[in-house]
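Coming up is one lone chain in C-alpha cells, specifically the form predicted alone.
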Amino acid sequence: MSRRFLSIGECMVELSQAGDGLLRKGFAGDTFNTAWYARACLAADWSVDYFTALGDDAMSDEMLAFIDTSGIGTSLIRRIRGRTPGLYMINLKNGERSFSYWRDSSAARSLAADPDRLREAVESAAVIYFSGITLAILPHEDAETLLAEVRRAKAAGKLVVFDPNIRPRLWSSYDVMHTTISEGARSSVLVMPSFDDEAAHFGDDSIEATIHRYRALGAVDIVVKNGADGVTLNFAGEQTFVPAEKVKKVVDTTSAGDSFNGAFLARYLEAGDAPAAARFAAKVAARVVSEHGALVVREKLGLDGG
C-alpha cells in the first residue's frame, strides 16, 4: 500500500494582529492544518502531500515555499495565471477572536476544475482527507468532481476521512449545505464532525444521534470531537469515550480540532488502534491550544515522549 497522505483543500494567507498597529503574515486553512500536524506526527516512510491550487503571483510563491519546507509536498498544487490566494485577518476584541475573509476570487476554487490532475493526485495516495470548507468554496459542478472521486476512492479500499467542518456563511443555503456535506460523509469510510456543529446546523440533540446520522449515510467509523468534553468513536459499531487533557490555559483554540484530526490519524495510521490515537491526539491538541498560532511547531508538540 502507497504510504501517501494526500491532504485537499485551501491554505489561505493570514494576518494577524502584531501590536502597534501591525499585522503579522502567515498561512493556514484548516486542511492545511490537519496536514501539518499529520506531517509532525507520522514516521518519516510516510509523505504527506496538499491538493489545491495557486495563483503565479509572489505571494503564491511564498506560500508554495512554505509548504514545502514544512515537509509537505507540493508536486501535485496547480498553478493559475492571473490568481491569487484567498485571505483572512484576525480580529481581536476584548480577548475574543472573529475573523474577516477574502476569498471569493482565490485560486483555491479552481482546485477541482482539472478533474485528469484531481484523479490523479488521489489515486496515487493511501489516504484521502477533505473537509466540508473544501467541498464550500468550490462551484456545484467542481464539487460533485471531488465527491465522484473519492467516491471511486473509498469503493478502491482506500481510507477517505471527512471532517464536516460546518461553516454556514460559506454556502449558498442550509438546504444545499446540508445535502452537499451528507454526500461528503456518504462518500468517506471516516468521519470526524465536531459536535457543537452538528447540533447547531443538523439539530442533532446528543452524540449518539451524529453518530447514527452519519453511519446512516454510510461512514463506517465515526470520532466525534466535544472540545473539552472529550470525544466519542465509534469504530465497527463499537463506541468508546475518551477524555479531553487538562489545559492549564487555553490560549488560542484555531486549530484544535485540525491538530486533532492530523495526530490522530498518524498514530491510527501508524498502529490501527483508534482509542489510543485519540488519546495521543488529545495530548497534541492540548499542546496546540496552550500556544498561539494555528501551526505549532514539533519541538512544542511533546512528541518524543508519546
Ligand code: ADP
Second form
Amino acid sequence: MSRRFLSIGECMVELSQAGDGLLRKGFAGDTFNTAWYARACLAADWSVDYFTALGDDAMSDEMLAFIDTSGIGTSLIRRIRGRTPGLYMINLKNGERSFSYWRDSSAARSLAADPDRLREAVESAAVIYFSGITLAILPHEDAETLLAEVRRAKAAGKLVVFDPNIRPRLWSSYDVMHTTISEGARSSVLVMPSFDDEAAHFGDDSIEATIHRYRALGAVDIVVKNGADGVTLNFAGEQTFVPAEKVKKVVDTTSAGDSFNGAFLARYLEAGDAPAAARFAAKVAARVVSEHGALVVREKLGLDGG
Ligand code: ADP
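Could I see the form predicted in complex with adenosine-5'-diphosphate next, after the form predicted alone?
Full assembly next; the chain just shown is listed first.
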C-alpha cells in the first residue's frame, strides 16, 4: 500500500500582532497544521500531501511555496483563476485572544468542486484526514461529494480519520452541523474529537457519552482529547486513558489538538500501538502549547528524545 498521508481542508493566511501596530504574516489552518505535525513526526518514506484549492494571486503562490518548503506535497492542489486564499487575524486585547476571519469566498471552498481530482487524490493515499471545518466550508453538494469519496476509501480498507472540530459559526444551522458532522464520523474509521466541543454542541455529559455516540454512528476507533486532563482511547472497544504531560507555562494553545492528531497518527502508522502513540503525541502537544503560534518547528518538538 502507498505510504501517503493526505490531509484535506483549508490553509489560511494568518496575521498576528507583531508590536507597534505591525502585523506578522503566517499560514495555518486545522488540517494543514495536522499535516505539518504528521510530516515532522513521520519517517521519510512517508509522503504527506495537502489537498485544497488556491487562487492564482501572489498570496496563493506564497502559500504554495510555504507548503512545499514544509516538506508537504502540493501537486494535488487545485488553482482557481481569480480567487484568493482565506485570511484570519489574531487580535490581542488585555492578554485575551480573539479571531477575525475573511474566508467566505476563499478558493478552498471549491476544493471538492472537481470530483475526479478529489477521487484521484483519495485513491492515491493510504490515510485520509479531514475535519468538521473541511465539511463546514464546502457548499452542501460538495460536502456530499467529499463524504462519498471518504466512504469509498473506508470501504476499500484505508484509514480515514476525522476530527469534528466543531465551529458553529461556520455552519448555516445547528441541524446541518449535527447531521453533517455525524455523517463525517460515520464515514470514518478513526474519530478524534475534543471533549469540550462535544459537550458544548452535542450535549455529551461524559467522555463515555462521546465515545458511545461516535461508535454507534459506525466509527471503529475513537480518541477523545480533553486538554490538560489527557486523552481517552477506545480502539475496537478496548479503552485506555493517557494523561497529558505537565506543562510549566501554557503560552498559546493554538493547534494543541491539531498537533496531537498529527503526532499521534505518525506514531500510530509506524507501530500500530495507540497508547504509545498517544503518550508521544501528548509530549509533542505539550511542547506546542509552550510556544507561540500554530506551527512549532521540528527542532523545538523534542522528537529526538522520543
Ligand atoms: P483542542 O485544541 O482540539 O481543543 P485539547 O485542548 O484537548 O484539543 O488539547 C489537545 C492535546 O494537547 C491534549 O490532549 C494534551 O495532550 C495537550 N494539551 C492541551 N492543553 C494542555 C495543557 N494545558 N497542558 C498539557 N497538555 C495540554
